[in-house]
Structure formats: C-alpha cells, structure tokens
Amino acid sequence: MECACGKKAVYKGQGGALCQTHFLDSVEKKVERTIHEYGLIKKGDTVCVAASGGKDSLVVLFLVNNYCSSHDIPLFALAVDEGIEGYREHTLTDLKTFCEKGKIALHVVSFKESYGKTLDEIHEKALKQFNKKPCTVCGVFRRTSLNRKAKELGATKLITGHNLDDESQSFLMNVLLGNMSHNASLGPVTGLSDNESFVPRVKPLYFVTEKETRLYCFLKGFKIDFAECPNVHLSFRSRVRDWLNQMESEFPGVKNSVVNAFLSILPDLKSKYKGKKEFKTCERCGDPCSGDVCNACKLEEQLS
C-alpha cells in the first residue's frame, strides 16, 4: 500500500492509506478536532488526565499535554493503583517514566489508602458472597478515587483516554442490558448535568479507535506494556468487545457506524433524561449520589 504522497502506508483506515507522517499527524488533528468542537478543554481551565500507563492514557495524556502547553493551560497526571499484582505496577512505572521524560506532574491515589484494602484482597469475597465482579468494584472505587483526587488538587476538567472503541461498546452494553438512561451520560462530554461536586469528564480520543492508538503508541516509541487487565475475562465489556471486534473484521466500520448513530440519538436522550436524577449527599462521605450512601461507600462497608 501506498500513501497518496507516495510513501509505504503503515495504516489502512476509512480514510484511506497513510504514510507514517500523515497517519501521526491525521490523529493529533482529529484529537484537536475534538477538543475544539465539543469545548473540551478551555483557557482557564486546570487540566487533570486519569492515566494509567497504558497505550490509550499515554496516548491521550502526550497529546493533550501538548495542547495545553501550547495554549498556557495547567495540566497535571493522576493515576490510580488498584492493588493489582503483576500488572498495575509495570504500568505505573511505564507512566512514571513518562511523565518524567516529558516533565509532567504526577499524582497516584491506591485503593489501599482509600479503602483500607487493594483490589486483589477485596477481589475473592466480592465475587463469592456478594457477586460482584471485580470490574464493578474497581470502576466504582476508581472513579471515586479520581473524583475526589482531582477536586482535591484543583482540576476543571478530567481527562480520561476512553476511544471510538470503548464508546461504541458502552453504548451497545447499556442497549443489552436496558439501560438507556446511562446511554444519556456517554459522548465526548461525560453525565447529564453540572454539578460542582463532580469534575467534568472528557473524552480527546473519543473518534480514536483502539488500533489507532495501539499504532500511534509504537511509531511513537512510547515505553508500555500492551498487557491487559487480569481481571477483564470476568466482565460483560470483554463479551461485548469480542464480538464488536469479530464485525468490525467481517464489516470495516462498523464501530464508527454505532458512534454516530449513537451520537445522532444523543441529544433525544439527553433530553428525556436529564434532570430526572435528584443528587443527595452521602451521608458518610459527603459526595454527591443519587441515595443517602453513595455506591463506594456501601461497597467499602460490604468488603471491609
């Protein structure tokens, strides 16, 4: 394959082919693109980015530190330990390594400061007296812990690095599962409404697929460890991902197709929802949910 400049291709996309050069420059311009056209990040703004040292938060935080840095705008790296043996801490190094090169402040919460215990040791009695994956229990306590992290340093907006490929599973997830309001909260702009407790969620590479990020890692030479969670087998994601993949082999764009038919029924369901879910106060901790405890704090007296 050939570029339309007359190079070898390193990418075939819907967009064609594209040389090395272009395929790096196409999804640094897509990601602005986004920035841009959803305001994602503005002047004023201190920016926080959720990494994790894996290929989509490298990704992410690389391009968006670029951003900010030409438009004067503060940013900061926040990451999450779980407690994961043979894997979270690979990553973390990768990342800290990462942030050191580029010179980027880095900050790192663990489950274990949190909640008094990591993810392996809540994971066992999770899954057998409460039938909790541990998926659900970290996505609970993780974006918690981001929450309150980013809040406490200041943060105005909280990056994370979920692409085309994440969404158009999350989208067809809630579909399966009936849950529709959820779909509400999705697209670039994560949630229904404002509300100062909670530090806005944004999505840069949210018209990234995975394959581009996983190709933008290695011609960037960026440092990873394209290992994946040990725990992700156990969860409805991994079901909905396989097949999603196992389409978009069969059916070249497939996955863009959802997004945008997601995205065209977006603002019906923004519309329906919004406003139907009251927000209260956690009596225990004082965060915003939708109940007199919210879901982390119930978790951390069940697992305790």
Second form
Amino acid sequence: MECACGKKAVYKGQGGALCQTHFLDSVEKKVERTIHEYGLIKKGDTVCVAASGGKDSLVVLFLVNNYCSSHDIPLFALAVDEGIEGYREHTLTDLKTFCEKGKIALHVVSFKESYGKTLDEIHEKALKQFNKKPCTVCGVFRRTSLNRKAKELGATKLITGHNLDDESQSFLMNVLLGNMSHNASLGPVTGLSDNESFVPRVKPLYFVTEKETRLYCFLKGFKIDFAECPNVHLSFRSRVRDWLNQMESEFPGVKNSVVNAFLSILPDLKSKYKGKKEFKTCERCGDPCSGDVCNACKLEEQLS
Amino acid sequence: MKVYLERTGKEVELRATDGRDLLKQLKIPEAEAILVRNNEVVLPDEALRETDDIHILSVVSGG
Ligand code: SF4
Ligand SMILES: [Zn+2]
Ligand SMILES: [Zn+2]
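Other form of same protein, the form predicted in complex with its partner chain, not the form predicted alone:
Once more the chain from above appears, this time first in line as the rest of the complex follows.
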C-alpha cells in the first residue's frame, strides 16, 4: 500500500494510507490544530506537562516542547511516582533520559512524600477495608498531587497525554455507570476554569489515537520500555478499552465517532450540569470541593 | 515464522499468510497492534514470508 506521494505506507487511517514522513506530519498538524482551535496554550502561559514516561506522555512532551520553544513559552515536566513496584520505576527512567536529551526541566512528586505511603503500601487496606480499587485511590491522589505541585511551581496550564482512546473510554464509562454529569467535565479543556485553585488541564492529543502515538514513538526512535501496571486489569476502564478496540478493528472509525458525538453534546452537558455543583473549600487542604472535606483528604484519612 | 509479542514478552512460532491473518490467529485486535519486520512497519494486508521475524508492538498504555 502506498501513500499519495508514492512512498510505502506505514499507516492506514481514515484519511487513507500515509508514508513515514506524511504520517509524522499528520500527527504534528493535528496536535497544532487542536492547540489553536481550543486555545490550549497561549502567550503568557507557564506550561507544566504531566509526564509518566509512557508513550503518550513522551509524544505530548516532545510536541508541546517544540511548540513552546518556538513560541517562547516556558515549560517544565512533572511526574508522579505512585510507588508501584515493577512498573513506575521503568517508565520514570525512560522519562529522565528523555528530558535530559531534550534539556527539559523535570520535577517528580511521590505519593510517599505527599501521603506518607506508596500505592503498593496502601493498596491492600484500600481494597479490603474500604472496597476501593487501586485505580480509584491512584487517580484521586495523582490528580491532587499534580495540581498542587503544578500550582506551586507557577504553572498556568497542565498538559496531559490523554488521547482519543482515553476520551472515548471515559465518555462510555460514564454512560455505562450512569454518571452522565461527570461527562460535563471531559473535553479538550477540563478543570474548573473559573476556580483559581485548579490549574486548567488541557489535552493536545485529544484527536490522536493510541495507535498513532505508539507509531509516532517507534518512527521517532523514542525509547519506551513497555510496562503494564499490575493493577490495570482490575479496572473497569480496561474492560471498556478492550471492547472498544474490538469494535474499532471491525468498524474502523467508531472511537472517533464516539468522541465526536460527545463533543456535539458537550455544550448542552455543560449548561445542564454547570452551576448545579456549589463549591466550598476543603477544611483540611483548602482545595475546592463539593463537601466539607475533599476526596483526597478523605482517602488520606481512611488509609493512614 | 517467529513472532515476538511486546506486551507479554513471549515468542511464538506461527504460519500466517499476511498480517491480518497473523493477528487473527493471535486474537489481537488490529487497533491494538503494530507489526514490525526488520525495523520497518508492515501493514495488516501485506504478505508475510515463512522466514520473517515479526515484532508485535503493543499499542495499549500500561495504566
Ligand atoms: S492502572 Fe490504576 S493503579 Fe496502575 S497506574 Fe493506572 S490508575 Fe494507577
Ligand atoms: Zn507520503
Ligand atoms: Zn482536602
């Protein structure tokens, strides 16, 4: 199969077959278009890229770093070390090497430091005593750690590596679990933009699939040590992901359709659910929350 | 042909006419795999040879 330019194709997507040069180009253009169209990064921003060393984070870090360098916008990378043995140390090593090569400042914040325990240490108690899956704890603590550290370091935007796969999964998960209101906080720009305690989170890879980021890494020669979190199989997300990938293989384009369907109702979701929630301030940490104490502080207390 | 699976770290010996056939036998959805031969990408409809060494890169993220 050949690209329109006559060279051998390395990728076949909805836009047809693409050679190496035109594939790389298509991903870069898509990301730049997303940044502009949704105003993800602007002059005057200080950009923090949440990075794990996995493929999505390396691609987003590479592309956003290029973008910021050419637009004279300061940037640094921030990683969270959850403390998951046999997994995170691998991806963090890859990330450190990558940042050294690209001369990108890297900060690391760990659960151990912030909460006194690693995820491995919390895991059992959370599951047995509180019936909380590791991913639930991990997600809440990671989000909070990233936000606090990014803010402390002066960031005005928090860039994440969320891709089209992640977004289509999240939307469907919320539908399947009956959490429709949660969908109001998905989209290319999330976080409570009107609440200054939260650094707005933006997703430049919003329209890029997981397959595209993996291929991008391969063609660019980014070293990624394939590692899978030992807890991933316990998650509802992995079930939805497997199903979506089966569907996508049989009916190419379904993931795109899911995200486009979501985007078409996002304004309605926002107006329906926005303002319903009133924000108070967490008694313990001062973060915005819906009750008196935020989720992270509640979890921290339960698990201490 | 020898097939190396990145996700599991396993190596298997198989016969397959093309990439699509190979993935079907391994029950891996096309959306989750990238096939590589001699450090070059092979698309699912490309023919494979008995003497090929194929690497299957995993597309899903680790968590
Ligand atoms: S799979 Fe779950 S536990 Fe592992 S890193 Fe992801 S969210 Fe955390
Ligand atoms: Zn081309
Ligand atoms: Zn709190």
